[in-house]
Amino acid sequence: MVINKKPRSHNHSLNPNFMREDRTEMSEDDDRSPPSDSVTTTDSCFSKTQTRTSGSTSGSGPSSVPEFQAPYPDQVLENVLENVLCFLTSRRDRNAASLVCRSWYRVEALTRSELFIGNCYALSPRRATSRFTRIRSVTLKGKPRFADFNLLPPTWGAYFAPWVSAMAKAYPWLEKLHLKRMTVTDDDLALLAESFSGFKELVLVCCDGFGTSGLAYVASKCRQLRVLDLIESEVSDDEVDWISCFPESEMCLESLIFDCVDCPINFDALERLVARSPSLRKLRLNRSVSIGQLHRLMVRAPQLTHLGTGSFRPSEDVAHGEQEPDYVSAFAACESLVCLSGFREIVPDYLPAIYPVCANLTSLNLSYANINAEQLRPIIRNCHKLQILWVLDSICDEGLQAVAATCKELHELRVFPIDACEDSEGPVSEVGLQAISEGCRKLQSILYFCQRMTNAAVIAMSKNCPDLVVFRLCIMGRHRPDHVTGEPMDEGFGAIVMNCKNLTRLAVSGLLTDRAFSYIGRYGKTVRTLSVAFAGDSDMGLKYVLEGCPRLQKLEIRDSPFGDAALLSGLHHYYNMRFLWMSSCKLTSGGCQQIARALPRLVVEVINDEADEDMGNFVDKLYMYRSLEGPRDDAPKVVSIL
């Protein structure tokens, strides 16, 4: 499948998908930010007030007078933010109240229990330990979006060990740790499950580096495990039967996720896990379970919500000419099932065994399923709840005509291509777009793979789902215009960034000339994430850019022609930004060097691999982000740090 992470396709320069997110990003994983411990801080809070603020002598008689000493301004000023703070959950409003005088960063730390880091290089495991002391949930972010399509070497960094090191000292009561694009071995595994004795929550989202071994420590030794999942990991397989490591007590296990671990796991000790987890909420199978393996799982769990199927093909636990599971009656009793996914290796004749569950489904992925249209509708026309949905454009423009007609609540859609390349038919196209934005008008993101498209049907979906927060338009192959008047498509992406007021991120595509970049500049006040590919006429287009979007986070360019000046025009805006990528540009190394002495806190990585080595002055890929610890220690030799 030419959209995994990794993707099997090995000629990067002509593949423009650069805007494809990994079929990670499914909402119910997006969403599983680590619940706030507001409770029990809040109550640690008060009884801390208690003892600060009164104090008395123990005694008896006449002469025994209690002594009241006054506390000081400051400290009563603290004792209230603290009680204030604790309730206090978003990580913007936490940091703009940190920001207001020394006291308020002072208690802002000492409140906060949830550590959000999204650039594991934006400062050091002892800086962040050192400041935040009472920390039980952490979520760390390594390498940038481009190493899942091989366009950073393998040894770039984001290793996770030194974090884990300075974690297990400070924080031995820590609970919670999601990690994303981060180097994890079985040795940081083997740390962290010795390290963390109430350990529950482990999430590991495009990381490699581990295997079985590492998953049979975590396994084994953190005995109140509540959610284990593995998101588009590479795991390798030791050959350890890392299933049957876990406790053979009753479990609190409430999620297991290892759709990704292509190696073949112990079914029988998978049967029984999920047997002796009575809150097994959410489980996600690899290909090398069957359907009837599964049909088995779900007679044991029937108060699942979110299932992933594993491989959807035909049991091999089944002697020819015995009769099968009835799959349809196992659907029908898990009457909790919300969230569908996985289909991997699909045999569409056992399709019908969902039909059951369709009327109550909010999220359906069909990511991994090859199926038409006439496959599509007998689930899609049950199916009026649904919120997300992903498919292969396999179901083409009529499978989406059918989504629109009865999806009337649909917030997210994905259409991945299941052909990638520039010069291949597409099968949906501006009809689809134009049928989805007419009939799912709460549509609030959406990725959108085709061939071709026209202004017209991009700037109807502007006009008829005015809520967009994301679109992502992915036009295969390099500067294609509007396919039926031949003109750029400035005008739709403009329609995009007048129309959508809510906009955060825009991911652009085709025949762009400088004009789409200037409506971006002038309209896209909201955007907080931009991605480019093979777009834009001159410099002029990255300078509207820089210079227009004030919110801008990160921006992300490959194959366009700006240059130096470009790149120096975005000086003003730099620190505030998380990162900027540019690869295949027009930039040179004395370009980023006046970057990197004009702003000596951002950190410049250049990033040549060695066939680049005949570039001359010109850089193939450029890094750039903010860091509170100057350059990073453990770079390779093909990354140079200006």
Second form
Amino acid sequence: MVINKKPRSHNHSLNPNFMREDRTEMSEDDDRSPPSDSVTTTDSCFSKTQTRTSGSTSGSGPSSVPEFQAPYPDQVLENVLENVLCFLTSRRDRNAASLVCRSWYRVEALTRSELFIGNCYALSPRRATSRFTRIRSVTLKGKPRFADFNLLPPTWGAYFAPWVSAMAKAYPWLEKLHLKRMTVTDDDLALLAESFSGFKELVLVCCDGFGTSGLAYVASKCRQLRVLDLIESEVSDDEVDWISCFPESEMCLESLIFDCVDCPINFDALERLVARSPSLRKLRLNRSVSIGQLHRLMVRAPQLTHLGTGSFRPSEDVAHGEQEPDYVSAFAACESLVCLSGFREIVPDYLPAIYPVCANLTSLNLSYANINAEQLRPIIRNCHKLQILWVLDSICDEGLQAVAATCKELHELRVFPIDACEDSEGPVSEVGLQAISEGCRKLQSILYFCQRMTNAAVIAMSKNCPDLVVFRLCIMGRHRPDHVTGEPMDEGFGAIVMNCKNLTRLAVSGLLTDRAFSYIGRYGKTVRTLSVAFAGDSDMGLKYVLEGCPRLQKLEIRDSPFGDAALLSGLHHYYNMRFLWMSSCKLTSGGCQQIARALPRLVVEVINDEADEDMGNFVDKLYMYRSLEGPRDDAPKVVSIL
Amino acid sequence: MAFQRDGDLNLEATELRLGPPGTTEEPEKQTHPTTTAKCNKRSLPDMNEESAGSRTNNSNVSNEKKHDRTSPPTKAQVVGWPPIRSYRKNCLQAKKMEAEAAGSGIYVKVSMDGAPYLRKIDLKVYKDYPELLKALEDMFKFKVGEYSEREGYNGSEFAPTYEDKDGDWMLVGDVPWDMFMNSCKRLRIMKGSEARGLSCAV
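Return one more block: the form predicted in complex with its partner chain, after the form predicted alone shown previously.
And the full complex, kicking off with our chain again.
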């Protein structure tokens, strides 16, 4: 039975998840018509209805019906609706459903259990908790991706604190929290642990601001905890033995991922924890765990499906000649193992221990393992089922050829540089890329760092791997042309957008003229995320993209000669985007002001590095995003919001 | 196949310089709006940039350190480029520096004429030539004779040689130990007439 909430003073025709279609949700507080092309049927629907307590959707005047009343036909309809909408899980479907009419809006809000917020500043916690009252799972994303590369001041924001306070009151039955690029403090974690008695899953990706003391709170208080995943987060060492804080009784722990936690742990406590967690399937150890210790854990948990192997080297105090455990058997016993990672400080001699599991592996992450092609070959030769592979370029083109020869099911490949600077040697090149394109026809996602590339290889990949969804090529030397022909890399990227019909994410590099962008604008109709660095000649480049890519949601640009005119050409589209980032381009504060004035629902943040005095008129960093709340109040001094 | 290390380096095409795109000798049509001082400034490993725009974490600091180690640096490092997460950069950076500093070993193969197997040794284990030679003698059961600069190894039919970075075969002992450690790619203990030839060739 749908229980009517007390009437609100205004509608929320807003959608924290802003749909990707060309529509603008705005609070109906505004009687102004929405900008240009976004008049929708829903807006007209909402403008007709006044505050209502019933589910009726006819456009009559304000209702004077008392709040609680006997069920009537529309109420029944709402009950039915509630039962039906429960089955809708996709948030896009739910967003669509919520726009049908007032009744559907309300019922959808009551039945939504998973909340996804792509930008924590797009709306306030209060707004979210007011609309959605029965949430069990929240996904929250904060800083823009370029924060990972130190382009954002550390005090910029994305604080979890206001969210956890609001949720502590509104969602006491919260079970799952997934945060990405948020600043989370130990206090936040303590509040979380105290407030949600049924809490089950905590996933922190690229977060910072907390330490092992925060983890200790979670470990000790969250008795129903099943998942504790810390992925690429910065965790400070408060010298707290958090592993010992888990309850002594048998645990329902299913996943424990802490490979990014760079502090030593109490291994004996960990071993006991693993022993009393029969449901444990995923375990990723940090590099303080030696291979000998790994062995002990594997023996305790042969049921693991995902294993992060820690350092994969013997501890310092193992004497030579001492009997080493049988690593091969330990791996052989893990019959369910499908995902292997770790190898943080690998001694390559031990790598053959993983032979028994290779044939079953679907995911292998060797991206911290400095191994060469020769060492890779015997491993990869057996990995017929491999779908995801992350490696270092230390394997060279030959290593990639070996991958191409065996891994016919490969969906995702990432090749990271062992020496991430512009003038390093670059052991992988177009040769490796070409080989992969020929061998791994099912490739959907690639991230490839290199120093040398040719258009021909990129074109080949565009033809050989038509299923590509993500294509990210990083030629590390800036402005590097095709090293064989000397030409810009325009044609290569052009071919990618032309031939890969499912492409949604693209990162470009190398020497690129406006022509490359004209290709992207012309053919990149499905592109949602675009990353640009050190590319383009003029404003036209950016214009092509803003005018040509209707699905564009996230655009991040650095060090490219795009100015105010280009920025203004995107006015029609910015409300449909999650954000735009532009740093070290040719924007002036005047241009940014213009945008801010034209689009009141856009928050336009300008960050100027104080050090740069003779920047002249140019804006150092622009970060803008749509928001229902207007300028935030937690911005540091370096950020000015126009 | 493997990329060519030697041969056509085509340095000019890949030469990196400070400056806006296209201002190289390459015949590209690049129309250049006048670049502001900002573009150049961004390329400098300015201390100001570090404190203002970035966390004071290892990544930039280690970039600086790395900078010092490469000699000579052809290009200044830019903030946040290449786009690798600090965490990953630090991990690998740390490993490299550890390897350089603490010494993860310089492993070279050693072959001896007439012996059916190769051996591998860690040059870092030895602190000078006598130690190395003694180890080789023990390993292969032979005697190496007296070394003199003019005459090479006298009194033995064996001569220890090594291939250096340029691909040349040199007599072990001719260059200072440190230089040897840095340039030695592999060792070969020559026997018989070849060995004698070497000792006179100096």
